[in-house]
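Just the one chain here, the form predicted on its own, laid out as structure tokens.
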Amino acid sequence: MTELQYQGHLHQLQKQLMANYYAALTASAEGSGEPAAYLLIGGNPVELLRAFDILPVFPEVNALQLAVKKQSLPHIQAAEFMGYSSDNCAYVKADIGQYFAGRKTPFATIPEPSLLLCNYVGCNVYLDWFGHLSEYSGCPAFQLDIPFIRSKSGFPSKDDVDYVMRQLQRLIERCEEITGRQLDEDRLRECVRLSSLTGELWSKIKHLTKHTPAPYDAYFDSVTMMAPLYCLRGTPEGLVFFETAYAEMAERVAANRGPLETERFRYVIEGPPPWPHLRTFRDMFSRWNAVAVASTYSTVGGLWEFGFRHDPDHPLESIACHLLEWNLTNRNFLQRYEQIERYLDEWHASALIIHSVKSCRLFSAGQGDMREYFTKLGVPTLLIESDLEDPRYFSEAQMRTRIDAFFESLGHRALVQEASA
């Protein structure tokens, strides 16, 4: 067996098919290629737009790559100036920056928007945000009104499922408008089928950190595929990419193989991460060998590995769903809660983090809350606080003082628990 090198090839191939779609977005707003919608990662009906071959503009994403670039702050400060407060969400700053910059990021020009879909899952921030860029831009928002989940049962009631689907299908008409043809319905019915067998496989490598060693951080490692799973989501490209995902985390399973030379603790975490400092913050963890097993943040634009999958059959009803029901942001706390204690349980970690976002008040909202209730339970449970854009908010001493004091503990507990067995 040839030897197996940590992401190999599936770190290049990710490289590659983004650079295809960051050439796609410049070349869009170069006025050569297709016509752009901005929309949110939280859930999202991007098949519709597939079907349409308009292409999906994720604000998030660029703003995070700003981030990772370290070129997010100057965005911010500007953003600040023209009347942000210092306490909005990091990511509309940084992104409200860029726009009156020429819209460029380290990877691309952003195209101009044809259309502004807000689908509206669990954030308020998201209206306002989108209700801006429609006064900058001058391109009328869609809002797409996404109702919580309200019942005791924890699903929607059909009346939510047809209400959304209504949106869907005013959202047709808009995008028949855009593009001045109707809807293929052959052609969503095949990008809801890419997106399934996507959503499957996706299900599939996140089992896979079940297994000890885990073949891959389902934190830090996750973000390598989680770019394409939302920015390529229902495309070939995007399916090829997750079949060969797929094998190569099967391959490090087999060989017990993982991210680190030893793997010591198991650990869930909660929240986004600080992309400012992203290699600074894991180097914080695998000094210690520790490996996240699972994430809630991997979730934010689907619950696949809890039995969501599109339906070709019934496309735009599994779109509704989705939306509804099957990604992080539109969940209560305590489905939040049960979804922490399954990774817990059935992912065989002994810890969880919690990562507060400070101008995120999606995440950050009652996770003290949270902690409390998981410290209850028995859990070690560590809340540290930084951002997920700003990187003024970010204490790289600190940070790394409460860490190493948290895996410390957690080694002498486990001493304490071996000697007493």
Given for the second form:
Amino acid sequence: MTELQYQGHLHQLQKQLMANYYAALTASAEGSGEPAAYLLIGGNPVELLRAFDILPVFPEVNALQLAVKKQSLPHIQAAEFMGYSSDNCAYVKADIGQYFAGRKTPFATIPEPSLLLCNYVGCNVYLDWFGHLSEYSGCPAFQLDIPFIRSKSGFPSKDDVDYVMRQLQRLIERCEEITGRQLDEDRLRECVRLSSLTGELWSKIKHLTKHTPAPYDAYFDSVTMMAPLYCLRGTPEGLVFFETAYAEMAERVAANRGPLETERFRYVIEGPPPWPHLRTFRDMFSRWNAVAVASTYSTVGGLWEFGFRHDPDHPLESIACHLLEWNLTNRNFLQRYEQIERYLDEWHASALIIHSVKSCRLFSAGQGDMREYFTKLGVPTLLIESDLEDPRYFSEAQMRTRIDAFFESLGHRALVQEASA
Amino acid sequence: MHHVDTLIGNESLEEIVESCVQTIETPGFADAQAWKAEAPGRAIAGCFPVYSPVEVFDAAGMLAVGLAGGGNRMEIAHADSRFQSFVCSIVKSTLEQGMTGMLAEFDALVFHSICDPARNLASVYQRNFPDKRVEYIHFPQNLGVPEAIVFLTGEYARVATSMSELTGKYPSADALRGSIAVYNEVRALIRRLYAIRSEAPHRLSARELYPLVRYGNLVAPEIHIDVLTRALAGVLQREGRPRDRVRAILAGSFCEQPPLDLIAAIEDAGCYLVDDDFLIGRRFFYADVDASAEDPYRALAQAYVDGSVPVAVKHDLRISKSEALVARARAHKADAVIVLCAKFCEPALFEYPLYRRALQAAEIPHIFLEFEEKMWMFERTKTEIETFVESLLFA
Ligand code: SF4
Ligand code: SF4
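To test you: the structure above is the form predicted on its own. What is the structure of the form predicted together with the partner chain?
First the chain shown before, then all remaining chains and molecules of the complex.
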């Protein structure tokens, strides 16, 4: 029943690399001269920034760090005092709260933006968020408009790709203005090459959870790897991290080791985690020896496990495709159903947990329909509600009761199936 | 058929308004269904707010019906198991309309990139109603660059192709120019009525203007033109003297619509609503769209990019929406601003902190209120506005 505490090499490395990353942000805030660009996780084009030596700042990552460190509530309340609604995405509120609190967090001082790169990849809140930051900081926003996937085929059209390519050219011009330097194409190719290798490793890591027992929890442990995936992708350190991660996870597969002593249930989970209560939430599953073998949340930044790789021979095109097609947020809701179906099938999971978060309607709006769909397919499905940032929306007792009841009946079902087999 | 048609000649403005009220408050889409039945090959497109390029549907031989939610008479029995409690009401009531068969005669449903719930609703519709054509229009959000118009022109042509598969009629340039001209007339009449109301709100109330505009959601544009023309004649004949009321403009109700009685309650609380953003998509442009353009698809796209009004769901970096609100208040000589947002409407709620900052800086008093289309008790809102109005009148 006890969860293995693996503060292994990987964990240490993650901490170290993220500390270095945040130190660079603080240095920039304190005048190191390295310009900082804010951008969003959805399909992020971080390679382009790295090629210009612009520091990427992900307000979503900062917001979630605040929540994990139980520091989000005062910022959320400060934003509500400014007129933000209790119904607005709390990532935005926490971020705006910390912005006005001097951008000092327990992990870094966040620099003022030299570029507000609003990569509008699916989430409509992104546009408001960066629009507001622009108004508050005086830094003009660059709106990178990514057409949503709206064809039955699930692919962007040629017009969509052209449109994004033209805008990427403009983005390059903006970066040239900010840095006073021309784009170094070799440098961009190199960043994209590093990204491509990183993506390859991340994809392999994700496929490892097809193994029984899964070597790590594809929800709770994936999040450890997601911050480097965004903040460090396209850098040599980022690549080293994923090489280490792959080696460690492959070793665990070889040794038949999972994150728990035994693996009793394999489930797929949809929706972002409740960051302010992550530990408690994880325990609710661990005590049932239940392991997430795949999660949709770990694909907001990119869907490498389904085949996407950056292409150093066509760097901009591949950045455009990443933005348009190869991430969860720009795909439509039904494509998410397909994604989950693939996970259930290819990753051998027997249940679906839908964690519905109030803040994020991109994820949550319509999850009742999703539950209906999977229930009809015969997949035991549980929908639970809380929030990803606001600690006030988490009713522990109720959540625990529902999760317990769900796994109890799942266990019962498995027994019945065994008996009749 | 619809009630207005049966009125002949000299009906009063009140009668025209009341028949529009009756039509919009009757559940179902009887007029649209009758229109469709009149000739073979006709089809209906239901357009979700906020703005839809109705001309494209019209030119493809369709009636573009404006969806505006379920109002306060519809019970949500099925849709709330699909969309959670923290999702706005119009998303649920629109799904409920489908699930209870009210949209059975609709051939297509059109959604737009306005917010995350509306976008997911498009998918949920597609799954639950596989025999309907569901379209999703992506409006550009990077409006200051030339490729935005190119992209949107292509987007409209794509939708035209999709619709022509339903009607067998691809909108030719001529047909589209014709539809643009017709809808220009609609919009010009609405603009005219809005201008009169701002100028002399005692001659036309919001309680009257609203149903006149909303009626156009449900009928062919030619019929709407006829009704608006007759209403305009009635307004012009009206006399009356202005009363001592607060002149207010209203913002935040661009998608889900407040009940008519709530609009009336706001006025009864002592306001002249001299401008609003109800059904903003029906008067989305400052001026006529070029109806003689060589490429009418491009003309429509150009109008969206360069000639449309600011609204929360459009992100135009060339203008500040809060400054635009202040300018609008000034242009209408408003004493106050009422921010009236649909509950859980994230785009509207996100505007508010910026509005508040700008209004405070400009020293324009404002009040923030939330509504739900399904609400049917207005006393509290009315009292809040009364208190607000009193604070202004006796300040
Ligand atoms: S709505 Fe969701 S995806 Fe969008 S900013 Fe908020 S948490 Fe992120
Ligand atoms: S009312 Fe607001 S949240 Fe609801 S569909 Fe309309 S724009 Fe979206």
